[in-house]
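Starting off, we have a lone chain in the form predicted on its own, written out as structure tokens.
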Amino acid sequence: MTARWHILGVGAIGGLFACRLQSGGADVTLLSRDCEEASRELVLKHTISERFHFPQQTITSNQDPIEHLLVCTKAWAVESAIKAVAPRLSATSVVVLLCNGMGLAEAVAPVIGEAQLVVGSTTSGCRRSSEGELIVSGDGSTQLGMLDSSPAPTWLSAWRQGVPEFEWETGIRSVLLGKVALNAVINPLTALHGVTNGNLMQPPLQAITEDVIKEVQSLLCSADAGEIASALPTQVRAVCNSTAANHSSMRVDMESGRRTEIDAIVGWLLSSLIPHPPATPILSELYDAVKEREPEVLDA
């Protein structure tokens, strides 16, 4: 039986995974706030250019029930977006969060009722061109899992067939914590200084990058996540070098005058990782600086 997936948040990453799941054999429908057309075409450019066609529905549509929901919205929009489609969820539904940041699962759990909640992380790179095409900058790897360390479910066929370097991870919280630590170093610095990722490994920003790494490490160690802390410097260097010409999503959001995901990344580390965090003056200053640059009227 063909798995049916609905995609909520069809930006670059949401569009990429819509194409990947369709390639893996899934029946994929796109969800939009205001769709005037019943179908939509996405053009995916990687080694070749491919065109994908999808049925499209509004998020408030009361059409078919949702069996599998993939959520790729911005972190701050996750809860409100899922509330809009919650009437179409049931105890047999699966909700997959593939979003930046932490604390999202806890916010969403009361909204989805008895539906199964899965969280994930991806290092796939994709951006939308000025013509609306999806430009893939790297296949990356993708991991899904449940916070209670449950074993792999039976509905992963389309993920295994369509998503490069995919795996089910029983220790998914550590994966998410490692990614949020990485993003806490790279994203605010690139956004505030208006630079690409590679610039963080060069003067004059190399010194402050290393200082921020140390502060994030102190937070992780205080939370008994020493292994993640030890790996952080190497991971930051590797990502900055392999994506040297890339613009972080936070930089793109800030330069576009949109709300950033600073609360779900740095804000979560500072206030929710542990009850009594150590002093992190530089990271705290970066958080405040990003918040000051956000628009007064936040987009929804």
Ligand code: KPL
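Numbering follows the first chain given and starts at 1. In this text, the rigid core denotes the largest set of C-alpha atoms whose superposition between the two forms falls within 1.5 Å. Please read these numbers as outputs of a predicted model, since none were measured by experiment. What changes on going to the form predicted together with this ligand:
Relative to the superposed rigid core, the position of the CA of Ser242 differs between the two forms by 2 Å or more. After superposition on the rigid core, the Cα of Ser271 moves by less than 2 Å between the two forms. Ser61 shows a C-alpha shift of 2 Å or greater between the two forms [criterion: core-superposed Cα displacement of 2 Å].
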Second form
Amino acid sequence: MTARWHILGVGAIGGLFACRLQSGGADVTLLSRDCEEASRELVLKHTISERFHFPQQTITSNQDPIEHLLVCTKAWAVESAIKAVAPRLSATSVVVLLCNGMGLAEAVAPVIGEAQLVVGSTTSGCRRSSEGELIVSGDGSTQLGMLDSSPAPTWLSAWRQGVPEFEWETGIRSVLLGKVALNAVINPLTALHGVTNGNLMQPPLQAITEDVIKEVQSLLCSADAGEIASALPTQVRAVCNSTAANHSSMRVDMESGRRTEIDAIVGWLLSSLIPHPPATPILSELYDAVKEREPEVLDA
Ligand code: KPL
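What does the same protein look like in the form predicted together with this ligand, given that the last one was the form predicted on its own?
Below is the whole assembly, all chains and molecules, this chain first.
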């Protein structure tokens, strides 16, 4: 039977996964906050250019049940976005969070009732061109899993067929911790210096990148995540190289005058990972510098 997926948060990553799931055989509908159009075309440019067509619903216009919901909103918008569709969820629904940052599952759990919550991580590189096309700069890898380490569910077919380097992961918390550590290194530096991800691997920013990696490693080691800490330098290098031309999501947000995900990324590492974190002066300074640049009136 064809799986039905609704996508909430159709930015670069949400759009990319909408195309990937449709390619994998799923029946995909886009959810929009304000767009009245009943359908939408997305153009995906990778090695070739492809056009995908989707039905579209405004979040509140339709009350049909949602079977599978993929959430790709900004971290700070996840809770309110899911609240808006919560009446369409039931005990048989699946909600997949594919967002940057940590602490989101805990915030969302009370909102989704008995629906099943799945969390995920991707290192896929994708940006939107000024014409709105989705430009893929790196396939990356994508993992989904449940925080209680449940084995793979039966609805993964479209993911396995449409998403490159996809895996179901029973140790998803470690994957998310690795990703938040990676984002804590790459995102604030690229945003504050206005550079591409690849620039972090070259002088003059290579030295500060290495210093930030060391501070993030010290946080991870104090939280008994030594293995993730050891893998971090290689991970940062690999992602900076595979998405070298990319603007990180935090850079894009900052340059567009939007709220960033600094709280769910660096804020979480500094305040929620462990009760008594070691001193991380550079990371704390980066956090403050990004907060200073956040717009005063936050968009929703
Ligand atoms: O997740 C990302 C982001 O920009 O938020 C990376 C992996 C750094 C790719 O740009």
